[in-house]
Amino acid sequence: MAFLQGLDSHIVIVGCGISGIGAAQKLLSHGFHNVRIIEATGRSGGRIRTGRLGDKIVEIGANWIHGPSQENPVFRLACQYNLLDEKSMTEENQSVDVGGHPPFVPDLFSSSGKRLSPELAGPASALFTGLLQECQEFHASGREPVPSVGEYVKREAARRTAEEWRDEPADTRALQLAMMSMLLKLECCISGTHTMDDVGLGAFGMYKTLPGLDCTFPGGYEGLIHCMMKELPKDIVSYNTPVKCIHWNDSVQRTSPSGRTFPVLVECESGETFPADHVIVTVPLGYLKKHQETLLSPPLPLSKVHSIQRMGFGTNNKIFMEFNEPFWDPDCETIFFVWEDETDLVDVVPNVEMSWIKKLFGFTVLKPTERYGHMLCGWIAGHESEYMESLPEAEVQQSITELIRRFTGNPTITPKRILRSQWYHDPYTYGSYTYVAKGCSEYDIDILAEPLPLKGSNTKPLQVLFAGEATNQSFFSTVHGALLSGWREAERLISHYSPSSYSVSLGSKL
């Protein structure tokens, strides 16, 4: 009987990204029928956003399926909807385990316009990769010799290179140190942080990688969103409806025509209101950081506020560039730019306005050529990336053109057109994705994911639930982490109303 009553519950989901869509799918499939998604923008998908440069499909947001194997629910859905190429779905591709860092065939250029041999970069790459693996192991050991990943890498690199490379010629050693600075910038993009000095050493190993060689969607990542949305009722989403405040704990009484009262009322900026028994909040951590004081009434408990403040949410942007002819080798997959003056292991620039371009570590080559033509994707993270967003597109294009000409020594290289992402200035994200900052631990992610009211309260439970990639302890920053978190909160509600017939271990999902 309780379960049947539960199916009548009014559930509002804030945010129509993959987390919110996944939660809605699961609730509807288990008989809940009063489910509504409220979306601030005019589209579904959130940080999954596919665009076009000319007639070519490019990913403005999420780029890869990280770890495309059977353990990854995004991969399983992509296969179910037949959205991937045959190679990505092979057993061989699923079994490759690269520890989150796929091997790339690189072209290397230095700031003096010289082509560098891959052999020269080998020692630097091997040392850097080894240091990152050491950083990941501190979480399991419970040790934290220094507060951040950046401090550990810089300290150990300086010590070990002095010992291991002492017989190298001075210019070779300097280039290898500059190469490590470039790799630090690359890691800033992977982690989504301004500097690796901001990433907590003890928490770095919380992130778990899945087997499988990262793959992309030939028709665009948004194809997955379109397929998922087709399985939902057509009128389930209220688009262009930003939420102003979520009033919970009966702070605003609203009675339905039937005389039923609801503990939660979602108030939108338009004045429209949605009464609910349960609200699942799936907004990005960047939005929570910006609006934590006003998004809920009563306000968030201090424990949640402090966790939101401690956790990291950074910016990682892309700059797509299309060329008439390639200046890179046919088998090249990444282009690295090594600044010869950066021998002190630096991942920030001294003057953002004057030198922001130095934070761009290089490009990935979009393949296959038959699909993309001659196109590169540049990557830039941190405050330099946020400043880049504020510049006119023509100025960005000019800066990168000059950069490429300097490093290649070819003064005629000119891109046809560019397209950049601007996630920091997006009013509903304020950045790209979550990282574990200094002073942050798994408990902060647990606290962020904990529903309101908190345990021990005598009021109606599970009024406000929290999902999104920032609430997933093992897969924060990923699409599959976001999807799993949406499923987790849907399962929390399902098991609340039917604990005996639908049992799920929520703890293993966090």
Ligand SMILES: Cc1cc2nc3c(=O)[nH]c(=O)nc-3n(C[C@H](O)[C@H](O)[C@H](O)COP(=O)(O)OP(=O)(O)OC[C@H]3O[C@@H](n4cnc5c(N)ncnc54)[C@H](O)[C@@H]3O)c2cc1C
Second form
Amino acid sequence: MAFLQGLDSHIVIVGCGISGIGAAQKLLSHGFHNVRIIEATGRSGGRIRTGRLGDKIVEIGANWIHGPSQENPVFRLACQYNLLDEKSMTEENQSVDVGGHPPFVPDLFSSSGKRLSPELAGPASALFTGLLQECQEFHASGREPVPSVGEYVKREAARRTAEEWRDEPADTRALQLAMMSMLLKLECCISGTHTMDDVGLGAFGMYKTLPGLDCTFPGGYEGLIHCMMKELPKDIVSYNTPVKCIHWNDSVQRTSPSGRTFPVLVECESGETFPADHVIVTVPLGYLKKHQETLLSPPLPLSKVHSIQRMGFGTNNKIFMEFNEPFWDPDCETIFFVWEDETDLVDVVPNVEMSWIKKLFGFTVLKPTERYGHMLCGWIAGHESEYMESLPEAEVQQSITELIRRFTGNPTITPKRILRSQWYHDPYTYGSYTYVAKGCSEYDIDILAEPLPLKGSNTKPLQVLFAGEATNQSFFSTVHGALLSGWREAERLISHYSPSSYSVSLGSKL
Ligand SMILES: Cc1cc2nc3c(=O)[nH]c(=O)nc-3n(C[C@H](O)[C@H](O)[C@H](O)COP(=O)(O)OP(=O)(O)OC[C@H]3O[C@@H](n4cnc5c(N)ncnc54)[C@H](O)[C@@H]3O)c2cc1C
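Having seen the form predicted on its own, can you show the form predicted in complex with the named molecule?
All chains and molecules follow, beginning with the one already shown.
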């Protein structure tokens, strides 16, 4: 009986990214019929966003299914909707386990316009990969000899290279150290952080990888969103409706025409209001950091505020460039740029306005060529990336053209056109994705995911729930982490009204 009454609950989901869509799908499939999604922008998908450069499809946001194998719900859905190519679905592809760092066939260039041999870069790459693996192990051991990944890598690299590369010629050793600076910048992009000095050493190993060689969606990642949206009622989303404030704990009384009262009232910028029994908040951590003081009334408890402040949310942007002819080798998958003056392991530039371009570590080559033509995707993280967003596109194109000409020694290379992402200036994201910052731990993610009112309160339970990639302890920063978090909060409500049938099982310890 309680379950049947529960199905009448009014549930509002704030945000129509994959976590919000996933939560809505699960609730509806379990019989909840008063579900509404409120989305600030005019589209679904959030940080899953497919765009176009000329007639080519490019991913402005998420690009890969990380770890495409059976444990990954995004992979399972993509297979179900038939959105992947055959190779990505093979058993062989699913069983490859590379720990989140797929090997690339590289083309290496240095700042004096020289081509570097992969053999020369080998020792730097091997040492760097080994050090990152060591960093991942500190989480399980519970030790943290220094506070951040950056500090550990720099300290150990300096110590070990002084011993192990003692007999190398000075110029070879200098180039290998410069190569490690480039790898640190690449790692900033993967982690979505300004510097690896900001990433907590003890927390780094919280992120779990799944088996499977990362794959992409030939027709665009947004195809997944379209398929999921087709399964929801047509008018379930209120688009272009930014939520201003979630009034909870009966702070604003609202009674329905049938005489029902609701503990929560969702107030939008437009003045429109939505009464609710439960609200699932899926806004990005970047948005929460900016608006945590006003998004809820009464405001968020201090424990949550502190966790929001402790956790990291940084910027990683892409710059797509199309060329008439490739300047890279036919089998090349990644182009790396090594600055010869960066021999002291640096991943930040001394003056952002003057030298932001030095933060761009290189490009991935978009494959297959039949689909993309000659297209590169440049990667740049941190404050340098945020500054890049503020420049006119023509200036960005000019700076990158000069960079490529300098490193290749070819003064004629000219891109046809470019397109860059601007995630930091997106007012509903304020960055790209979550990282575990220095000083934060899994408890911060648990606290962030904890529903309101907090345990021990005698007011109506589960008024405000929290989902989104930042609330997933093992898979934060990913699409599958976001989807699992939406399912987790839907299951929390399902289990609340029917405790014997369901249990909250995914992701969070709460
Ligand atoms: C450049 C980039 C590359 C990435 N690459 C990958 C990748 O290759 N693989 C991978 O797995 N992941 C990747 N990610 C991460 C992945 O895209 C995200 O983790 C995931 O899409 C987040 O989903 P979400 O539902 O948690 O949040 P979002 O998709 O951000 O959805 C939140 C929604 O809330 C809305 N919103 C915000 N504020 C309000 C408000 N006040 N009122 C109403 N609505 C609001 C937003 O508009 C948005 O639609 C990448 C992200 C970026 C930015």
